[in-house]
Structure formats: C-alpha cells, structure tokens
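Listed next as structure tokens is one chain, alone, in the form predicted on its own.
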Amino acid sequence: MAFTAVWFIGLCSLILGCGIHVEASHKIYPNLQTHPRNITATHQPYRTGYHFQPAKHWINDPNGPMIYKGIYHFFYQYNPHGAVWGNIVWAHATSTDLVNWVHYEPAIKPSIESDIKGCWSGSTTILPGGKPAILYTGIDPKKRQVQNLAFPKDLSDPYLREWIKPPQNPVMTPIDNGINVSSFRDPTTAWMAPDGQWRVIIGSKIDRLGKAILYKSKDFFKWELVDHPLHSSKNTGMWECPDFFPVSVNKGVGLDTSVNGPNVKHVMKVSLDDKKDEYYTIGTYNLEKDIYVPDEGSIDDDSGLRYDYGKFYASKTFFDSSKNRRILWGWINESDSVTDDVKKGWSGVQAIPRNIWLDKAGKQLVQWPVTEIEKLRKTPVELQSTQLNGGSLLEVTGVTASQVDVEVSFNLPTLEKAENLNPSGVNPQILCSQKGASVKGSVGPFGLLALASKGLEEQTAIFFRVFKDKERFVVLMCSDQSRSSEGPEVDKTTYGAFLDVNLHQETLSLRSLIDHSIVESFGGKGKVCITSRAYPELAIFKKAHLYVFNNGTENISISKLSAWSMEKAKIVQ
C-alpha cells in the first residue's frame, strides 16, 4: 500500500513526539516500536537483491551463527512489529549455501523472568556430541543485564525450529559481583580450556575501561566468575559483542574456537558502544594465566585494525566445520533518517558472509566474500589491458549496475610522480575526506564510480591514491559518499584506510559488491574492507551506471576487469 501525504504528516508527528531516549547502543522511539499501520512502501529502490534482510521491520546484530547437520543457521536481533529498535527477539533462518534462506518462527523471545524485558545478543557453542547451546543476554524486570541459556527442543530436527530455556536461568548475573548491571552483555562462543572447563567472555566496562569479563564452567550450567578479565583496555568504553577466536599462523584455514598451540594466534575483536565502530588485535592466549596479550605493535584502541572501515558493526564469527573456514557476519545499519526507515518499512541489512583468515605476514586479517555468493553471477563483462589516461572515465556497460559484482586490477606504469606523504599520525578517513574523488592528484584517485547517475550528479566513488614516503609507497583506499545522493537527510560520511601492499610485487586490486543501497568493497584482495550506504534519487534500478575512472595526472591501465550482474537471492519468510 502506497503512503499518503496525510499518513506521512502523522508519521512526522509521531517521531517528534515519541520521547526519544537511549538504551544500550540504540536510540529508543517508544511510539514507533510497534507501528499501528505496519505498512511497507511499494516503491523500494534501496532494498537489496542479494544481501540478507527480512521482508520488513528492524534488524541489528547477527547472533549465534553456526552449522548443524549440514544446515547453516543464522539468528539475528529483530523487531517483529516496527522499523525501529524495540520488542527484540532472536529471528531465525537456515540455509544450505549462505546465500538463499528460509525463515522460521523466532527461536528466542521474552518468556521467562530473566529475559522478560528483552532477548539481546549472544552466541552459539557446539557442546560434545554435537549439541548446540545458546548463551544470550536477557533483560530482567529490573532492567538488569543477565546471561541465559537455551537448547534445541529436538536434536533430530536439522532446522532446530524450537528452543527451550532450562530452569537454571539466569546462569550468570552481575548481582553481588561489582559489575555494572547495565554494562554486562553479549556472551561469546565458549571454548574448552586444557583443564576441561569451559570459558566464555562477556562485554563490560568500568568507567572508560573496556573489558572482557571471564567466566568458567565445568557443565555449562554453573558459571564461576574469574577474578580477572581475559583482557581490558583503557579509554575504550563499553565493549559490545566481543569475539575471541584462534587463527592458524601458517595455513589459510579456520579453526575450532577451542584450538590452541604453537602455530596458533588469537584474535580479540570488540564493538565500541561509544564510537559505534569496531577494532581487533592479534595476540597470544596465555593458558596458564588465563589472559590474552596483544602482539607488540597491535594497536589496542579504536585507532587499531578493523574488519571494515565503513558501516559494519556488532560482527560475529563462527567456525564452519564442513569447510574448515571461519565465517564473519556483520550488521550494516542505515544512513538515512528514522522517518525514511519507517516510511520504507524496514531498517538494517546483513553484510555478505566473509571468509576470514590471518595474512601470511601475521600482522592482520584478510577477508573475502564466501565463494557461494558467486553462484548468483550471470554472464560476465570483461575488459583487459585497457589504458586509463589521466582524467578519463570509462563506463562498464552490459551489466545491471544497481546489482552487480565487479573485480578490477590496475597496473601502475610509473610511480615517480607520486605525491609525498608521511603517514605517521595521519588519519586516513580525514585524508580521504580532504582528498575525495573529485580532487585531482598524481597517481590517483582511480577506481570505481558505483551507483552513478548518467550526469554524475550522484556517485559513490571507491578509489586508491598512491603516495611516496621516502623509499616506500603508501596506498590510501577511500569510499567517498559525499555525492552519493541528492537527498538532504542522508549521512554522506567518507571512509578510508591505508592498504598494506607492495606495489613492486603486487597488482592493486579492488572488488565491489554493489546492491542498490550498499557498496561492499575489498581492496588488496581483502586486506582492507569498506562498506558504504548510498541512497541515490537518480541512480536507481536501470538508471544506475558503473564507471572506471582515473582523476590523476598519471596514466594507469586496467590489467583485467570482470563484472557480473547478480541474480536475486531467495529469502523465504
């Protein structure tokens, strides 16, 4: 049903008078949490074609992803009654390929005293014998955050359509432990230590000290608070959605969460409530002391490494035992207004699942979209050995530019005239904002213009610039949303990061997954990832265009470009 002007005025009145406040990391709009009309707009230029999203309403954190009896399970925070945060349950979908999904009734919803005010984020652990167990944060009648446990009702059902909560709940509470009752949430996947006891961490804080509170258990029901956190870091604030997992040092494969040993490093990822972004460190899990120690040089604050330097939050990994890989999920929230979200009837999308592993140098993680997404590719369009002179623009035709997967690699014949830059102390996001796609340079900017209108009034630019720092070259990767939409109430933040690549030994590559209002980009074969939201008013559906551009003075060439229109994923409600 289309929206009327009268309804829209009423919506604006609701928003202005809804008594906004903040709970956890979300703004609360009480009058919009359960919307009386429950309408979804008929004109939907921003709904994705191959990303995961339900038919309507609000979604946020990915929860408890796992594989069970060959079936992938994905749970997520969901409001079944409106397009803003509230009424949160654990929605549930399954898949055989991480691309096409079937939904079931919510797996977990408020039903007991320790979750009656909300069923918030958590994780799944596979117990001995293959039995899944979910640990999740519940909100009790006094609005205290406590940890609860749930199990499948019928293990013979591969779709795990029903879950039960044991009478021992809550299994962890902040009461009498000196823990802030409103800063105690998001349990991780548990791991088994050599002493035969389970370990799990919960995100928390004391003032500005972010911390991962550590618990241990012999039976998964009775949990004992350890007298020290697994890890903490000053001036980082509340740690939401922590994730702690091992990575192989010498093999690009995933590891079960309980694995440790001489050829294993560990990753600690936290989502920062104050900044609404994430960072991770790579380090060592000291089993004797039960602490995690980041490697020297692994920056332990929000200026450190990130999975994604754009719109990507509350991420969660799981070990895919069927293919020996670790898969990363992340929530992509909206960049438009609450009014727009309610009008269109939905808010939030999940990023394409990514395979994640440790880079050969051992200094950072590498990510790449799961190979299964490639089954949606249609006939490719290809360019090879094509020169891009300074100031040139080349349209990629023959694809559906609003729903496309594109990979391109560049040759840089000369770097002698690269601009000078000492990257020490330089914020790459600010540098990208100052030197956007329209600012001419020497070696760059060059890359892609996605979701572009015919006259280029609208465009989302994903590009590189190359600088020279004494005897080495520095590569800056940017995603510039400054011209992404002519709409007035849209966040057009530009994102950026430095890309660790040796231009003497490697070609410079870029892959972008473009899906109506999302641009997920992977630079340097997945060393830097940037996800952007765009809400074009002109460049929608068949009016969207895709270009390769070079706005530098130096000529470059396209080694190879391949682009595929993408089929629509099947997501059954």
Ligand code: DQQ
Given for the second form:
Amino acid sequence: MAFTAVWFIGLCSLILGCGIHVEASHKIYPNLQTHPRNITATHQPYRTGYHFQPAKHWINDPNGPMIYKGIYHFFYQYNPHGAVWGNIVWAHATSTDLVNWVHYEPAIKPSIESDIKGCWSGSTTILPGGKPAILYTGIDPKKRQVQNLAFPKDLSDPYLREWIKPPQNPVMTPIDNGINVSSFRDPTTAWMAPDGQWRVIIGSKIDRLGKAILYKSKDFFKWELVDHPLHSSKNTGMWECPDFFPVSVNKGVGLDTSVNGPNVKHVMKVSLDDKKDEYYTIGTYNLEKDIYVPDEGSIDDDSGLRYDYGKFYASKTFFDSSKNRRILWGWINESDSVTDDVKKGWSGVQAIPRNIWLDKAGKQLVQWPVTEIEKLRKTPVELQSTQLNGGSLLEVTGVTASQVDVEVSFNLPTLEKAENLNPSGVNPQILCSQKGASVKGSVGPFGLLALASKGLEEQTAIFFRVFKDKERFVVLMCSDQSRSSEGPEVDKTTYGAFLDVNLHQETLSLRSLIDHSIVESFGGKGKVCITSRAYPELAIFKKAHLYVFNNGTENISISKLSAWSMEKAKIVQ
Ligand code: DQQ
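In place of the form predicted on its own, output the structure of the form predicted together with the ligand.
Zooming out: every chain and molecule, the one shown earlier first.
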C-alpha cells in the first residue's frame, strides 16, 4: 500500500440535470436487428471478467431462474442476431455454483402462433413432484401479449436442454376481458394457496394505475382471471416483471414461494416501464381476500425502497431449495451509446446473483453477493486500523484494480461536526449529485475511488457522507459517475440513497465488486446497493487504480480493508 497525503485535484463536477434517467420501453432499431459482419471491436475494455454475459449480442431481463436436480438454470432475454433489442428468445445457461456457466441452445424461441412475434419474460414454478414449468409472455401475430406454458421435454436430463410447448397455449389472453393487449406481461413464479389452487400475477396497467393481475388455476393449464388484482398502485404506470414472494421475519433464510403463515411477510417488487427503475414494498398477503397489503410506512410508488439505486432492472428472485436461500438476479444495461454497443458487438450484463432476506427490523431487505463468488478471490491485500486524515488519499496496491472485490469498514470520530440535514423531503440522488466526491464536507465524503486513472482524471467514487439531524445521524451513500470517463457520449448519472445504520452501534462498511465497466456496491452490509456503469478511457486493464479517500475535514480511520483480485469466471458459450 502506498500512502499519498495529497488530495486529488478535481473540479467540482456539477451534474447537469442530475440524473433521474428516463427512457421509454425497449427501443427498436429496425436497421440494426442483424449485426454487421466484421464490425465487432477487438479492443474490449468493458467486457466483464466475472459477471454473467454471453459472448456477443444484446441481453436483457433475467428469466425463470431455478435449481433443478442440483443444477442452477438461468434464462435471459436475448437477441441472437444483434447488439440491440429484438428477435427475442430465452437464452439458456446452467451452472453448479452460480459463478461459472455453460450455455445451450435457446430454451424457448418463437415457434407457435401465440409466441411467433417474440418470447418475452417469465418465470419458473416447480410443480409437485419436482417438475419445472415455465410461464412466459408470447407475442401473437396481432402483437397481443398472451401467456404461454413450456415444460422440459426430458425430466431425466438435469440440463433441461429441450423445452416443449403444450397445445393448450396460450393459457391466458387479454382478449375480451378488458385487459390492455399491450400491457399484459411477465408472469411471476406461481404459488399455491391453502385452497390447493395455483396463483400467478401478470404485470399490467390501466392508464397510470400500475397493477398485478391475478389468475388462479387448479391444474396449471386452465387459468381463471380473478375479479380483482392482487395489488395496484396509482400513478406508477406499467408494471413490468413483478415479483411476489414470502420472507422469513426472524430467520434470515429464504422461503419457498408458496409459504405463508406466522412469522412470514411478503414482498412485492415491480419494475416501472416509464422510468426503468424498480421499487418494492414489504407487507402482508391476505389469503382470505387474495390481496397484498403493504405495511404502513412502506412507500408504494417510485419514491419507495429499491433493491438497487443504480442500474438494475427487470429483476427476479427464485428460491434455492438446496441452500434455503432466496436469490436475486437483475439486468444491468449499458450507459454508452447504441453506436458504441454495435461496435462492441454486445449490450447488457447480469448483476452478481445476490442472497436476499428481510432485515431484522423488518422494514427493508438486505442483499449480499452469493458466497460462491468468493471462490474467484485471489490472495487478499489487507489493511487494519489505518488513519485516513481529512483530505487524504490512499492507493490500494497489489491488486488488479479493474477486476477486484474490495471490502472496507470505517471507524468514525466524534460526529459532532457533521453537517446539519433534515432528510425529510430530500431526494438523496439529487443530494449526491450536488455533493459529489470532490465537494469537501465535514464527516465525509469518504469511500472508494474505483476504476481510477493514475492522474485521477477518471474515477468512479462510491462514498458516504454523515449528516446530523438533531439528535440522530443520517448516512448518505453515493455512487458518483460524473468523472467516470473522459468519453463524452456516456451517461454519467450519479446515484444515491440514505442508509439506515446506527452509527453508535455499527461500523460503516462498503463492499464493491469492480469489474471493468461495472461497480456493484453494497453499503451497510447490504442495506443499500448501487450498481453503476463506467466506461473509462484511461483507467482500463492494468492502468486502472483503486484508492480509499477521505475528502471531509474530519479524520476517520479504516478499521479493516481487504481487497482481492478476481479470477475470470468460466462462461462456456
Ligand atoms: N422486457 C421484456 C418484457 C418486459 C421487459 C421484453 C422489461 O417482457 O416487460 O424483452 O425489460
């Protein structure tokens, strides 16, 4: 470790329009549906080393993750012909450890009338006897969204290489029942209620009312529309990829999707098409009325809780029965231009799968990368009890900073000098944009500079700032991309959220999974997660550096830092 006691010179990066990134549903580029031959760049500084991504082309939503006969299956929305959205099929890969993957032929592709224009997102349900069933959205010849079923052809094949579509398809249609034919998609994993009937929800909307349409079935083939949604919320727009699952109140373990009863709460997550972000609530599944009711105080709109306050969309969980945990997958899309994607020959990556459970206080979820990812860690570089004076910068040497897993915990001084802030009504993302990493504070900003160039022209800063609100302290966590690239054409939105930690009882910790163009960060042991994209032009491969910094006036100390260069995951195409 080399210590540099000079603060990096940086112009305050005022974020213009400080970044609530709004884009429409998948954009269609008719002239780019097929990738031009020989255009794929050989220089690939942004491909990841240990995140899931196929060799080429466009990917989006995670679909139908599951474990079957000890093998993890992962499907995802894929364009087999180009680096933009289109020609969508369900690509398929399997793994024994959620880290290394083997690809197969797409599991589901357009082949029947009810999916001939596209095989969109959906989920897997494990039926009694262990048989997986996929429910997915098909686009019919009239471009109507309908729900279809698919089953494995050969249950004795743990890799489930072939899938068949039964003649009953489509099993749910929006026709003649008042449902908007272009807002009816993304079935969840079904659950069985105590009456022995399956339930499933489908994302939808009526005008700006987002809703989860509820269906039930005795046999998984004949589905009956229930006369009310499981849940809806005003002014949220189209709900894509809803997810609905139980969480254990006091055990921190995952539960099968059909579990309910005492000590069980439910989570409803929706992905908002209008803003391309997600939120979740925690609440109760009222079995008598067949409705979901968010807890009081659990905000039921876009200003609510998020799995991830950065780039993370169309996420989906599954219950891993082999380890009694619930695992979350999410799609990280690109922040560069479509022209760049076409040059790269690919677009989209999946976040590292995360274990997800209910926090002890019952008010939010906690997430942590699956422990299996740690097997890619090489020998750690470590640092204990190190003073980080106000205005200082410390390089973490001895690691491959472009492909690294780093965990750091901080000891804070007396917090009397923390700046005052009443957080009510404050948008943390805007606050992070206004008070970026180079804006001096009192207690903070302090944290990591990832994917930094030697001269610090480029850096992605992930940091905390501590504020005082009367008797209590408020922690802001930010991921500041404003200086992440010298390139002009990339989105440099800064992200942020308030972190619910008790600084009198807990040390403040940060873990970042840095992988060439991705920085996936977990603050407060997974209470706030922020994933960002960065496209450095200087800080690539061996020219990337990692620093710990303190740009506050108050001294703090690192109680422990461990950083591991990461091996490459094996992804067989
Ligand atoms: N992506 C799928 C849809 C889903 C959207 C199409 C979310 O099923 O609503 O590729 O990203």
